[in-house]
Amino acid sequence: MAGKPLLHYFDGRGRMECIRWLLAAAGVEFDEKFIETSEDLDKLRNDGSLMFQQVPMVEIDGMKLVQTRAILNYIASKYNLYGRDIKERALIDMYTEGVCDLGEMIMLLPLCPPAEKDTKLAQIREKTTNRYLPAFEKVLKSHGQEYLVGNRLSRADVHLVELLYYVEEVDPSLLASFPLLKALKSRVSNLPTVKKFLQPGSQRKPPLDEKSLEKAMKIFRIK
């Protein structure tokens, strides 16, 4: 039998945050091997761990997975939350590429400068609730059904109920004109793998304090 799959990153969410939801929602027990120091980041790069140099990388299946979409593709296939058809799969490929789009303003949202924080918040505001969020409501809409594509779970929903938590985080009120979207990220919060992950004492992390950020940037050698 194989054993957990194991996951190489820091001890926060960064690219790895999104790894640890998917395993989670598919109710698959993984370990984690926390980089504490930038030495071991090179200890990875030098042993020929890390096939282009960065992390996340996930150990798994016999295999030293890196790049965040590869890894999120393989866990999806895998465990059965990437659609019954290339059609389905194009489509979830579509929203989950949205998702990324936002999320990824959003997580680098701690590496702003503090004179242009504002800026970026007020972006992020503009995107979420002229962009980004009325286009998912609008697909929930079109075909009346609970989840994202073919009625039933897929990686597409557990992404986007991630982004949906980080989008409360920035500003709760940003969600209040989506109902749909509220009950989406209420559905796929209740179930029981995705409910345990959501517990406190969990795998899943907590937003990025200063103290975590400035070790981050330690780690990863960032001016």
The other form holds:
Amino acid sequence: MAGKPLLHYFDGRGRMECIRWLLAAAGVEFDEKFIETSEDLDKLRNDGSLMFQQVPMVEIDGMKLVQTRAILNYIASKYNLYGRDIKERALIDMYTEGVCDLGEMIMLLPLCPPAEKDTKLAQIREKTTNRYLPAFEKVLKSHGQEYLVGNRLSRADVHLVELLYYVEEVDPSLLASFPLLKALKSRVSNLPTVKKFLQPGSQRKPPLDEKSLEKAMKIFRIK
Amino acid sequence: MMSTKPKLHYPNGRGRMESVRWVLAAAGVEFDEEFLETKEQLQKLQDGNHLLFQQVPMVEIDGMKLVQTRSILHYIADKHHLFGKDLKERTLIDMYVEGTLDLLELLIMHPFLKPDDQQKEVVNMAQKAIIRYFPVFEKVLREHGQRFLVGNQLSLADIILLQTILALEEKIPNVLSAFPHLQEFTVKISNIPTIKKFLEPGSKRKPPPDDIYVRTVYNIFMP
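Got the form predicted alone; any chance of the form predicted in complex with its partner chain too?
Below, the chain from earlier opens the complete complex, with every other chain and molecule after it.
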């Protein structure tokens, strides 16, 4: 019998959070082993557990998966959240990559030197309002369905809704002119598995505070 | 129904489209290219709603306008049986491709670094290749003794790795010196008829980025 997936990462969102969201949305229980020090990371590396010496790493179905996208692709395929055919998969991939591009900008903001932060924030606002949210709003408007692809929940909806929560954290008013996205956010948030994940006490991680950021930088030896 | 050739929209240079050219060529798929030369051309594509996130690469294929490099690569790989025979093989291919793309990214960004930083970055690329990435693939090939990285048949992983090795060798000629299996791999994969043809002069393979290419990119994409 297969055990629960085991996630190896530090105790924070970073590049593992989208994986936590997807597993949670799929109703899959998982365990986590937190990297607390750079010695913990070294140990994983020396054990040969990390193909490219990096985390995220997820132990699942007898494999030690690395590379965020590879992990997400596996989970999405296994739990039928990756569309029904090659064309749906292509759409899901495109939407997912767009979410990932904006998500990356938001995720890296805390690492930005203070002098550049305002500029970066302005860029994020601009891209959110003029590039990404309009694209997704348009997709929903074009087919009038409840989900982005194939008239059913897919990973694209989960990734997008996760992103919308982060956009809201940056500035709630950014979502104001996107009614269909707000409706999608609401709909997906009310799915039993997602609702549970959104409640306090779940494995969802909070925004990075000053202390956690310092800790993460120590673990990964970022100056 | 007569199918038309895929059409690639990108500047006349490698950048993020080169991997797509490699995979189409390896799959024996003829394609057309419309080269972006000016900001006005990009604007026209954007205004005409041809670019989901206002960005290139974009590939017109099978009635779709695909954007986001990975989505394009996955679609082509899926369609032309370059993605393994089952989910586990696909996942291995995904991991290898993602690792290789991390290394390729350094090459893609290199021409756009400040001249003072460029030499330092070549050293960084060499180190990453030799310490982090090549040992993984050398070990894979050594352990199963097969010609291809996954499942004893050509996959996306082989193509992207070959592309990256050859591009690195242009900057660091002896980069494979400690990796006999990768050297053999390079020769064997290069000799596959479709790939051999792509490596010959007169193919759609693009030359290493030069000053003209860098200037063109700045003209098109800088605000």
